[in-house]
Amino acid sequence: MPRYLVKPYMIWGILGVGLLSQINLMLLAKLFSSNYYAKGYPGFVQLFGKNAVRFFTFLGLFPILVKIDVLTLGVGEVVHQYIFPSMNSNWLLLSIFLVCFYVAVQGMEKTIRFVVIVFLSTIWMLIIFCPFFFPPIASLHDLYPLIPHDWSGISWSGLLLVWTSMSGPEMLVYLAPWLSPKQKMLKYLTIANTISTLEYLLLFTAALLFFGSNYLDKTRFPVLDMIRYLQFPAYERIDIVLISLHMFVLVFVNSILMLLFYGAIRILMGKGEEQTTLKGFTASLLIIFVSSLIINQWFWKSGGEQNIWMNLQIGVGAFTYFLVPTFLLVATKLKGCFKA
């Protein structure tokens, strides 16, 4: 991310996304009120309609399928570079998804709460960031200007991608039926938005520090060049235990989509409320993996098609980050009208 903002005024675009973030959560937390989404898919039937939750669900199979095979081959790339760099990048996306079929054939209710395991495994990587904010590395110049000359020169692109990083609390919806209907929704998303708005500003503004403005667009990945930087007396290639522990966070989020997206099939083939198998989940993952090999193998490596695939993530995720909360709490509030 911090090679997409590279202005230092972007901090603020950054807390103004958090913001914007924050009331789309509200949003979402008003929805937890209805007691449709508790339901399930019932629910949505009952609000929609059959054929009308089928059609939505026909739209949902395309940001669900994008959103796995960008964040698959993005991150496996990064593991490709970082620590295979001579394995053949298929067997390397083909063992993450051995790993996420583990992950979610465990049910949707044991994946969620992988969720904790991927929270203990990540949280405490900001802390190796603090070094990048003292000397001797840090210049309090590279800091300015702290606001922009002009609106021309705003990354529109980069805040766009900003608050894709923050899409996602939009799945909870499909997912309140394993969620504890006692929970105070938005003190939890709040909670989270909070923390994620904190690790970018710290994360650019390291960045910044080390880097500067004028060569932070410079390099690929800056976060992880700049851990490459980082001494440790027993263990030089740091950066490869925090990418193989990055890992976590991958794997938890691909086992939930590839949940929602085998849900989303069993419905459009009239089976939703029927029992879950085996066999079909892994026909499911099947046609997932077999997209990302085609992606992998004809389109991902060459770099004008790769930022196709990248902008048609971010265009999706804020789309859909934007639209899901927004439209089912106004479909709620009409279908409430109407009872009335």
The other form holds:
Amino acid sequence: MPRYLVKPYMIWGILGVGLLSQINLMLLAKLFSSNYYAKGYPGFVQLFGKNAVRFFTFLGLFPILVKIDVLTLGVGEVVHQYIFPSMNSNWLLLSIFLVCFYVAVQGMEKTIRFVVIVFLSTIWMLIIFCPFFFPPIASLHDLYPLIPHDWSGISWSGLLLVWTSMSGPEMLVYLAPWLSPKQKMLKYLTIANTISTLEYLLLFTAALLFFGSNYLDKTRFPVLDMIRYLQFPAYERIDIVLISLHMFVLVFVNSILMLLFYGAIRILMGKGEEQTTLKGFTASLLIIFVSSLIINQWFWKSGGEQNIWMNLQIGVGAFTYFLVPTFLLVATKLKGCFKA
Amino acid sequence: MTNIKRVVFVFLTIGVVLLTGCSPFFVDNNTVEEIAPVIFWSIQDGKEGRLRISTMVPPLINEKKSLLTKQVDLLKQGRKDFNLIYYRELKLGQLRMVFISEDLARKGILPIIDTLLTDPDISQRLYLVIVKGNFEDYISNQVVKQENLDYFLYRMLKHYDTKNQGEITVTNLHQFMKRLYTPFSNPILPVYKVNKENFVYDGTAFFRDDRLVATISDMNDQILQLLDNDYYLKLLAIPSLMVTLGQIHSKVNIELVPDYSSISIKVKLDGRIEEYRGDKNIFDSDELADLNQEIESYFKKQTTTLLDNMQQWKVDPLQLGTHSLAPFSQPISEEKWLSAWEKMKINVDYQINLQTMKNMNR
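Output the structure of the form predicted in complex with its partner chain; the preceding block shows the form predicted on its own.
Time for the whole complex; same chain goes first.
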């Protein structure tokens, strides 16, 4: 991500986006307090009516698919380039999908619990970026100037990317039936939001100090290059370990999205109330896998520039994160008005 | 039972994580017996735009070492050609040093560095060194006398790199690139002089963009260490004053006039006199003050000359330009800085605080 921000004053941009995200999360927390969402599918039917829900689900399939594909291909590309350069990338995709499949088959509840493992295995990684804050490579001048001198210098697409990176909590609406309704949602969301904002700030500042903004502009995977620069006496290719650990996050996100995808397909086929089957799940997963293989084989252009799929993912992610909470909140309020 | 399962799981996870690089399926064959990790490359100008690259094999096992040399058009072509003349496959994962000849560096080294950067196997901590003289001669002459020659060279660079020991310039790939792209700073690299017998540190090379424009040595290089690189020297000999100073720490204070017409550099040196062979009685405070005065004016003169030279070479390896930056103001363009730098008036001021050793024999 630091690649797309580049200029030092984008530090303020990250903070600003963090604040905006906080406002959005407040809306989300308000949603959770209304009782439609805790019921799951029946609640949504109650809110919109059956056909409207089907329509929205159909719309929802697209962002989920894009998200899974782009995330997997993006991370897969990194793994391919840094760890297994001589391996066929399709095999890599298959293995990632198999792991996600295994996690997802365990059911929604276990998959959600998997987040603890993910959190514990990745959060400490932030510590290893601390050495970059100290000389000799770092100097304070790399952070100057702290204010932009004209608006054109601000990278709006970079800010959009930060916003997309903050997205994800909107998915919680659809997970509500599995979450305990009595929890103080806003508190946890705020903590999570603060952690993400600080994490991005830390990474970005470290990248600026390490590369300087001009060189950062020319680096393709800055965070990885920083990790590779670290030196440990026992094990040199620390990047391999960290990329592997980072796969936990991918597996978690992918598994949840796969389950959501399957759920959406069931609603679309009008089987929302029935028991889930392994066959159905495998079938819906095959759709995802095949789509990502097709994109990987023919449409994925890896290169220095952001490719069209990345842009699509960023756009869609930003859009859903912005729209879903607002839309649902408005819908709930309107319903409330009509009832009264 | 579940406990055993857990332990097995933990070990499996650790194993999977640590062995990711060694998987035999679909990936590179990295059997240790069949590969030869390369520790250094030496790249010389091979005339007519070609490169002459050489490396030493084998680095690992007990076999007679030899120097491989190839005349190539492209750097990686050299790697391929080495594989064709040597029975093991050369791997670049352990590449630690690249020695670049001076005449090649004068032509520009960015293509070489880009090639090194794109290879994910090559660490960004790769040391870059400029070599004056024929490196091949040195290696082929010394390889008989010193068995682990390549490794020793690496240890030396590493020694001066890790704890900021002072004394010499050490630059790695990343530091070079950062300085190359950051405005208001020019890259520097260490220069080594090499002949049949020796491989000696000679000073520092200044780059403008990716081209070597000048090298400095001896006193000038030591001043550079004090002003910018490490701010520390273990020993500093001034033969013309018959004195050796030791454990010198420097504090540099740089002030830039807002219209960039002049710059003042105030240096505070703290250290001790470790050796004196002149005819002053340095235990007498007046004569010590005289010596101080002499050293100060000597430094002042040397530094001013050095900075004047930098202005003539149009380089700013001390990164003085970064002092024009401030958190809340628009930065000036690099061209503007460079044109200002050429004409800038420089005021150098030294303040030296020396301790004499108590038990010195007079």
